[in-house]
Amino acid sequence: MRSLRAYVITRFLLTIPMVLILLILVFILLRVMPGDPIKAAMRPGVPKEYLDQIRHAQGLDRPLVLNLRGSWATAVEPVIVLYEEHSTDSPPVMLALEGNRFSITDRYREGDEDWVRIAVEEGVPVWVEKEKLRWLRQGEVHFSVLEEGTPPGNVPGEWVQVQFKQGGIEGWAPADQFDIAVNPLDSQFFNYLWGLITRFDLGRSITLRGRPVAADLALKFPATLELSIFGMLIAGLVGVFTGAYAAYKRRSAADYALRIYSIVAYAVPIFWLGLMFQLIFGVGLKWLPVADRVSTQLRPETIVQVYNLQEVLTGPTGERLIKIIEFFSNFYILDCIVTGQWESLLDVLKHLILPSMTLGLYLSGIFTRLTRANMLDVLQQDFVMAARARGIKERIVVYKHALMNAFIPILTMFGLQFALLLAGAVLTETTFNWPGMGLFLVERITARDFPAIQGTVVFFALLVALVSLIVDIIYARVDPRVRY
């Protein structure tokens, strides 16, 4: 017990650093892509004030490993002028009182020149140059006026006194004029890594107006991994007799048939077999589904709405139970069965077969073939002979001892493929239109959509290192051979 407790902790430490590494892996391939991301996923002609405000919430007007050039600016004068540019000629923006604090979002150094950006945080009043409202209107930017006048100082022109609801707006001026503080891990890279490991923050989404990428996924894994269940366990039944059943007859007909099967399931394009698939049983028999998750007339009622919970659970804590509840509510299946559902249950399933007989049988074939290697050694051992020896039936013989011990490596590329399985749905999701975690990843990338692009492939390599994790433990709790 006390050296697989050993191995148990040397395990999940070293899955601290792969996930580190995939992180690090996940984050240059996105960065070094060319273009803008920000521009990519806006329309054309908007504003660049809209398209900086944006840069700024998304975090990606920092620095991508280290921040040198300074995280926070305090107001040290009176009354500061910004302007649109890092001259005195450009027009102005806006107003930075005493002992204001903001964001640093660039820095221009040549010869005696330094200046720096600074962005106003949503919900702060700033005086704004009342022409700059124009430009601030059309890129959707959401304020309310606070005051109209001279402002302090007595600055020439026309200025509002502004607070933003959804936006903000930028402004440089000489870096002397403010205190100015520097953290070198305020970046890009340590402040997604921070918040993914303070708050599993997976980034907001560009497209859909700043929408966390995680409460996306929250409700797109539950039909993933139903779907990732029902593929496995199609293709763990079929893979593994087969297998077995070609050992037990091998160099005959059934076990050429069987291997030949193998090669050709393994070989045929997933989304190749999920159209034939539905053109045979759904638009030819017209027997099962071949789109969706469930008919639209048969949604099931989630169990806090079947249940009335909301009226038995208030106060903070019942509204954290009803945020469960409601996520697990999304696995229709449970749903279904806990609240007596069962014509919504027997459309879920009827929904479910196509795309998982898809994923089941195009995995099949690894099974079959990794089950038959592994049984034709067992079957030649010494046990076996004995057992046959005794007068055991052949069926259990094979079916029952030699089957069980050859089922420990088979057990591993279980664990292996549920992981892919789980970030590899992607093919069978957009051939079924299945609303899981997949299509979500084609559709942000046909958005353009990067910040939701990062945070689904990083959950995706969360998943397969979690996956992985737990089948090494399954596996050094099973065969206590493996240590360290």
Given for the second form:
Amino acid sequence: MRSLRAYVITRFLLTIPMVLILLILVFILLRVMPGDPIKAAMRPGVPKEYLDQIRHAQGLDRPLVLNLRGSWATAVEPVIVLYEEHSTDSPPVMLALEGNRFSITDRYREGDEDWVRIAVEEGVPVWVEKEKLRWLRQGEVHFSVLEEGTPPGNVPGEWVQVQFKQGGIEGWAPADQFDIAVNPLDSQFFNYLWGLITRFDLGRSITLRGRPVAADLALKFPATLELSIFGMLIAGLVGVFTGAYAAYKRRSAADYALRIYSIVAYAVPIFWLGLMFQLIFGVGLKWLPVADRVSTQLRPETIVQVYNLQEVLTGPTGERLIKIIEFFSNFYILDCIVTGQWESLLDVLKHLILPSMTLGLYLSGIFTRLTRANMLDVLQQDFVMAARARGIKERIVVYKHALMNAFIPILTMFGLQFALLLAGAVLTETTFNWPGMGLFLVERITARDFPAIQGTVVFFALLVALVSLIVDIIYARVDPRVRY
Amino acid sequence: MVSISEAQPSPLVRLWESRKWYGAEWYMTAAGAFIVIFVVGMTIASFLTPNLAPYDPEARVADPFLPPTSGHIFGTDQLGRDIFSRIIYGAQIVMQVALLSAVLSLIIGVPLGLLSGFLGGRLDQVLSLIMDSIYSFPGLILAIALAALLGSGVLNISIAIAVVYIPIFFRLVRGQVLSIKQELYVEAARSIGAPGRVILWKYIFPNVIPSVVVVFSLNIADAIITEAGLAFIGLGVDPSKPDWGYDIYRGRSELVGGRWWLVTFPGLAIATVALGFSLFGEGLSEILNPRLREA
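Since the structure above is the form predicted on its own, I would like to see how the form predicted together with its partner chain looks, so please show that one next.
Below, the chain from earlier opens the complete complex, with every other chain and molecule after it.
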């Protein structure tokens, strides 16, 4: 028999390639898509410079997998003029001074010509040609002017020293004027992977002014989790009881009725079920609210506000603590209980009923079926027969002896339906305007914000992998036979 | 002496007689088959004639928001179009997408599963890993992401949905091939020198077909719901055409005003058709796999 630790390690090592494959698939899918993802998110007619800024900030100007053209360029000449295109005939754009370091965004090699396109980062002072600056100002590119006058080296033309507020500016220059550092791993894929592993960086949104996707998901995750927990509870209660009853009354009318129920529950579109609930309980009977997590006027004050933690906790440790507490504050139920806001709690629970009923009933059909199958399995075992032989009532045999023993496999099966739960949550959230990760994904899709879509999908993948890992480990701990 | 073939009743009679053996499963399958045949027939008819429905599904034929009356039994929508006619012609898009996506995943998943299970080795490992990764991911979310990338259109939405089902066919077929490979008759064929291609095609493949048929039917049911789900979040096939999921998406905002008929009837249509394919597949699976029938 293998030890539990050995099993956990092997299981964990198996998770890595699966997650990696999903990452690669998502990555490839977003890149092979026809058209420019940045243009897709923008209004038509946005100036090229603005698009370039975003492309650079998103890291989409790097090569896909391997970067052989060089990633950093340090100026070795005293003053280098950068041009609009890779030719000295095109208008000059800006100046690079000796020792300045830029990232390379493109390279042009043909015959003797070898040009690099470099980008100035945000916040770095740079001399820009006056005409170009006028054009940038019209294009709503934000910058602040530092100095007007003659740049070092007496380059002809009119120049202004500015600092960019978001993104930067790009220009072409001959490659031999720079000292070029090549880092083959400075590519879109490896940068993404590295950011994900080291900083849990899920990318930045294009349309939400470069907001990190991870920050948004941290806000939305509690809403989804709250909904999922209650949905799962309802699904579990309904599913286990109906499934056990069907197994108890196997091959009776009730059994067939419950099996048809399980098929119907799966065939009814979940969003339509939600809409029907809204119609009956919200619009018709006016019992329950149909959208959002809480009434606006009853939004619970967060733990941080109620206990005035902002003033109590100071310093870096306190900051971190406040961040964690604020994350938990987005679980409204927990938040209301901890801070004793009972009126808000009631309101939150009222908002939760319809969405979790929708999600729960949708999942319950599958749980009915799984419970029934597991129960029938257990009912065939010797100890059940022994119990029956001892004259114990069939009802007690089924509900006590068999159900208790079927519990572990049933629980794991619940864990394995997690992917289905998430899929159901996306549609439920859309139906009930529930501000969770699913609604976030749908909103990002409407905005055609591809980096945010990629980040959300990757987060879903990580979540599913993590949950299935945990479920498997629990199962292996409870049932040692699984470890083989 | 009476020959055996003479004593055999016609297949239809045998099908009818078989209800006595199978009991409830038989009625489930029959009910499913009835819905399936009805919907497929209606869809084909709607392609052949523009006069299947009482009104033009894309034209304004009455005042908007008419509740169900005898003239418009399901009422009219926000543009004054007849909802009943839209449901009849809305079957076109749903059935096209469902069928195309199921067929696409079948023709990719089944051969890959056959080869992977039969050949084994490195190919099997790599394919299984890729398929398991896709399989573990929430199908609807994958379809949403793909549909958002690929854009609208019957083919694009079908591809987005098909990707989700390829691993299902793959895993099913691969598992079956692995177990059939161990059967005595396959070993016998191998021992008389049958080449691998023949074993795969003549001995293994026919035994895989029944469960593929079952899963195919269940996948169509699932694809119908998925297509509706995509349309509901705005990733519809074609906004100008009647489409059940997309009609719900548009009628959603009218719910608050109590105009229930805009979303209720298209939803019922989706549920009924998905239920038909589910019942058919489930019943068929019980009939084809007697081992599972009773514990």
